[in-house]
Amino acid sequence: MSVVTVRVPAKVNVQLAVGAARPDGFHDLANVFLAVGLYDQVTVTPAHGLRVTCEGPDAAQVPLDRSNLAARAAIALAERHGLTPDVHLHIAKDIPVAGGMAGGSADGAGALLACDALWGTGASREELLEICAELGSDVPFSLIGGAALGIGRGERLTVLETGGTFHWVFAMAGRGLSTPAVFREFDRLTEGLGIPEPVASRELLGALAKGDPDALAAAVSNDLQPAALSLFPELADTLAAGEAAGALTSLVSGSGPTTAFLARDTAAAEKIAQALRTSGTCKSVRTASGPAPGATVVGAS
């Protein structure tokens, strides 16, 4: 093959339960992921050396060196199979950058699947997931998509059943939030408190399985939200604007700063989106539904 293109979805965390800091600095999580229909596309072609390019909203914020997760994915796969990562990785971004929706992780998973196809390495799904886990906590979910419970750092996944489609509105903030900074703020806010072991909510898993938006709205939670709001207090205004427009519930997506609003149906989502666009509380607004498929080859020749 001379060119392979892979499409990869964004995610929203419908539950993010966070445990105390571990000796290695990470936190144990019970992280319920739902993939949604906002996508990046990663196109790979043979090249002389490793090169990364990017286009799309906020592309200027995306690193184009070997720190980029797409580049790291190509390097990791090449090393395992005795290859040289001579490949041009082109990322067409549509997932918000630094928005808590796993855009960088999506690019890593997309590049991994695309390079596997381009080079014909024949890596098993288990090997690909192992490499994903080495790259980052959210990368394995970007590969599989749908809905899943992640434990450990979030990288050990159990696929979850969903009984319907959930409609979402996402409001992008005017600046980013650093995930490590949000976790540090979580540690500061919870210092001296007894933090329970993170576990998935039975009510939430049941709501996903039934496809019941009202039950899901009653069960969503994000233990990082207080930390995100502490670092970015203006997000509270965005959350309030979406709820005033009829959202069933609102929450910060992952470590933020993107805020997510669950709507009853497509029409309700459009109404909420329009209200947010005119609220003056966010930079831009998108609608999407989930679950969406994980990393998928959409073009190869």
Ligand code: C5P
Second form
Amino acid sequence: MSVVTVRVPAKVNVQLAVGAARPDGFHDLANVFLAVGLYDQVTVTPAHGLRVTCEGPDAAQVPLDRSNLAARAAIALAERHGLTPDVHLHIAKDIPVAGGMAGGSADGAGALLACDALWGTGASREELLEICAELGSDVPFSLIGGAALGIGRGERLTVLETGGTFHWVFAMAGRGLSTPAVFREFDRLTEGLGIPEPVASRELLGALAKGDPDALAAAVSNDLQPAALSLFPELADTLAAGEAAGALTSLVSGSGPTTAFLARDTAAAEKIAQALRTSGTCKSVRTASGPAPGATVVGAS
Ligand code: C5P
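Mind sharing the form predicted together with cytidine-5'-monophosphate? What's above is the form predicted alone.
Whole complex next, starting from this chain.
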């Protein structure tokens, strides 16, 4: 094999229930992920040493050193199999950077799957998921895609059934938000309050299983939203603009600052997208539906 390309989806969290900070600094979550059809592609080719390149509108914000999750994934797989990570990782980036849509995690999962194919390491699904969990809380979901409930810090996954396609509009903000900063703001805002154990909502899981957008709209929640809004108050204007254009519901995606709007169908999604584009409250707007498949090899030769 001399070149392998893997496509990996973005995610939106339709429920993000956050517990109190743990001794290790992470938070226990009940995290309901839905993969949506916005994709990064990771292409790997043999090289002398490890090299990362990136193309796309946000490419300038992507680190090209060993802190990049794609580089860390290649190193982790090589170490386990006694190889040196002599590979060029090229990321074609369409998922917003630092947007709360798991773009970095997608690149980690993509690089892992691509290097496994390039090097013929033949890692089992379990081994790949184990490496993903070491790389970051959201990386295992990027590998499996679809819909899943993540517990622990979000990495222990149970696949969820979905009874239909959900149509979304995403509004990208003019700047990013740091996930650790949003969790720290959550800690500050909830200090002294009793935080309940995070649990998945039965209504929400039922709505996903039925493919019912109205029931899903009534059940979505994001405990990080007040923290994201506290750090980025202008997001309230974006949420209001999407709601005014007929979104069934609006929410911050994960730790933000991307905002997500659920639409009844593709026509409604287009109308909401158009209204957001002219609202002056966001940098760019995309439509995408979910569930979308997880990391997939789309080219190999
Ligand atoms: O796991 P990941 O590296 O993606 O997490 C990034 C940061 O987000 C962590 O360093 C931590 O500050 C925060 N986090 C958390 N609890 C989680 C997941 C992430 O506090 N369950």
